[in-house]
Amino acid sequence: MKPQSPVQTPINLRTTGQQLHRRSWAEPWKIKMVEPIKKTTRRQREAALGAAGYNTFLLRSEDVYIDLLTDSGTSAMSDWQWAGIMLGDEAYAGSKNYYHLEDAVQKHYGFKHLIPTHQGRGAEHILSQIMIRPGDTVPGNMYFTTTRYHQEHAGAKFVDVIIDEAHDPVSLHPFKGNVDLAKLERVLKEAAHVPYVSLAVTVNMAGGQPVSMANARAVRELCTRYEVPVMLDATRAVENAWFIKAREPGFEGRTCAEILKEFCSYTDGCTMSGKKDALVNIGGWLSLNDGKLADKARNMVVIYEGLHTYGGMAGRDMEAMARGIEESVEDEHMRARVGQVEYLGELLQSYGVPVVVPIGGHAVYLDARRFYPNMPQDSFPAQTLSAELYLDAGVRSMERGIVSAGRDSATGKNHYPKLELVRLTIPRRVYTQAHMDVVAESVVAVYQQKVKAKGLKMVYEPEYLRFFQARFEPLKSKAKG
């Protein structure tokens, strides 16, 4: 039986003589501390956005009302995690908190060796440097910005092997993150050397779309035949486990923790940004099963991150992460986490707003192509939509389109992704349902005024990962006559 969705139809409790079929759903926590946020005026937001070059990454957080830029490092920690902060062992070598983290990773993710890093991209850098040689090919189920950069920086070529449905925002395929096995085998046969297959879960650039257990198992079997390891981007693997529980036959009676452990067993290691699923504000890790490869990684982490028993993190951060891992795999936590995302997504759908479906695990993705059907991609529709949302109500979101896709490292030409999206990313345990209502009202207001948007032009482009620091200006309307 499919688990009941936390998005419930409101019940009129005053109605008499009618059977009560459903009860309201609420978060499995209560609020102990609050952080004040302020509303700004339209004029203030216009000034702030102009100063930020129409890039939401360059806004000051104090000028943001509801911050949906990212779920990375923006979670609210629990009282148990904060208690762990006070138990930080800040010894330079051999901190006890490292061993607590190692135990938690081995227990729930199943990998043998743990190399801590300051955050996920630190792990991506080390993995790329120890496994990739110039001229290699790395197949993966859709690129992610920092992952692809580190692979290309090490000399590899990334090849997308995700199923075609992932590029279709209206496809209702339940596992749009799946690897296309025929595409993957073609690369394994034809490429001169494949150091590993890069497998991501709840695929970010596809709209937070999950990978099925059956697909992970099939990828493992195929790669075993070709003697190629599988490396997992486990950033939101617990969310992926929830979708397997909810959507894949045979898993409805199993816990997220059990599903996560099995899923990871079909891979040989993982990079991890602990700033997402693990409910902390900083930190990550690289896990590996191969002892010799782990030794290489430990040598690299000492050069770039810190000693192999802290890797750029304080002891208190490792303790908070170890405890966050324990909390993250609880079914009730994940039900609430995904439920809030579904609530916003289904609310927007009810108003006819074009979004990527099925709704993903960490964010609702607005389809900027359908928002602005007559706007050329070179006018940055998603960047425009993100700016318009901020101007309307102070809601900060993130562009996931042509700006994020960047340029081809060989030709220097823009990548033109099929998906041109704006990500409304929901931090864990931070906002209430009322905040989601405000966000939905703002999106609807912008959608109703969509004909007024003209687009943007890029006036500053940094060399790497341009979406973080690029600057834009509004395009002027063409004069009539």
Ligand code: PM9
Second form
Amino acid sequence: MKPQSPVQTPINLRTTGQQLHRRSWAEPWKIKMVEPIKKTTRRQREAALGAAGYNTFLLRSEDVYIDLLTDSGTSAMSDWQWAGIMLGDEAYAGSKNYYHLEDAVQKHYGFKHLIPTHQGRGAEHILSQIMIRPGDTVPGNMYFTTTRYHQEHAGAKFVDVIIDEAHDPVSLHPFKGNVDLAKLERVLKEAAHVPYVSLAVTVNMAGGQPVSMANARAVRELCTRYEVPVMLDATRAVENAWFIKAREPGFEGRTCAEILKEFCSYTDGCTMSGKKDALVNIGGWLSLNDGKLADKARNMVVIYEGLHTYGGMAGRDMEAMARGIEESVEDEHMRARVGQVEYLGELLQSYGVPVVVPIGGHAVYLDARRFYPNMPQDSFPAQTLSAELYLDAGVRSMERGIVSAGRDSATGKNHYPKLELVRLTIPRRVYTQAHMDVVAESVVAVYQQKVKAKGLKMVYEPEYLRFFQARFEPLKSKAKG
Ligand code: PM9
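Switch from the form predicted alone to the form predicted together with the ligand and give that structure.
Full assembly next; the chain just shown is listed first.
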């Protein structure tokens, strides 16, 4: 079943008198509480951006009009989740909210053991430390910043085994997150030791692109032959399930909940940032099927996160996450969530703006290479575009190009990713269609002024995950492309 396209030509009933055959979807909720946001002047935004070193991560949120930096921890919780907050059992050990969370994870993700963590990277840290030894190789379907950092920090080399189409912003492959099985088998054959295969769904850095069920099954079979476990990054696995339902033959009639459970069954455990799919502002977990490995993780979590029945979260936060999981797997929720992203993406395409296609699950990705075809990658086209977008109307986005890719941990040289993107990330249940229209019009205004952009130079580069805190200055004249 393809989700109903959000951009449609309305039927003029007055002139045609014809039967209305358009049937729109709408969000399965209404708004109970609002948070004011304010517009700023161009002059105010110029001052704010200068003070932030042209890095949208360093802006104050009160200087932002529409905040599309991330979908991480920015969701609106439901009244049922807020009611759960009042039922927080803040016992140091054995909180009943932990057991609710364990039930929800076992019911919907199907893994045996749950180790809560403060957020996704806490789980990545523990998993990397208990499974990776120096000199190991970890293959994965495109890197993610924090995931690769923790793998490398534990002494592994990350090898990208995603299909080639993932690196092509105009390829219409319906499952651009898929693992290339030949590439994976080569690594499994040649590497001295592979502690696990890292499978992420959806694939954030490729544009929120999904992995098919058939591919997950094939990865499982291959890894079973080589006796290598598969570890899932389940951060947006429910969105991935929606894409399987919408695009993979045979899954039209299945629910997201059923698809999620089957998908997870092809893996041996997962790291999870609950701040995305699970509709909470903070929280995460590590799940494992292997009891011995889970004991190791429980032992390590007490050093870095907290006791194994809270892992850095308050009881109330675990309750909100348990309830968020239940809400996240509802088909109607997913239809509206992915449908809103698709609405923005199709609107931008209708204006001729270059975006990554197909439109992803949590964000629309602007293709900065096609925006600024003559700007060299060393002048940071995506960082420049993100800055220009903020200056135009106060819309905050995130760079996902050369700055995010960082440096090779062995050689110290810059990675030069094929994809040079700006992410317009849609928080869940937060903005309306009217906000999406404002965003699209601002992107178009920036696109029309594209010849004026000169690029940036980096003036401060932190050692780790530089995109969070790097600072830039505008280039005075255009760098030669
Ligand atoms: N993702 C995002 O904005 C948060 C900030 S950017 C590092 O997309 C995946 C696929 C993620 C992710 C965070 C994490 C880490 C793991 N995997 O932020 O630590 O998209 O909860 O999760 C961000 P935490």
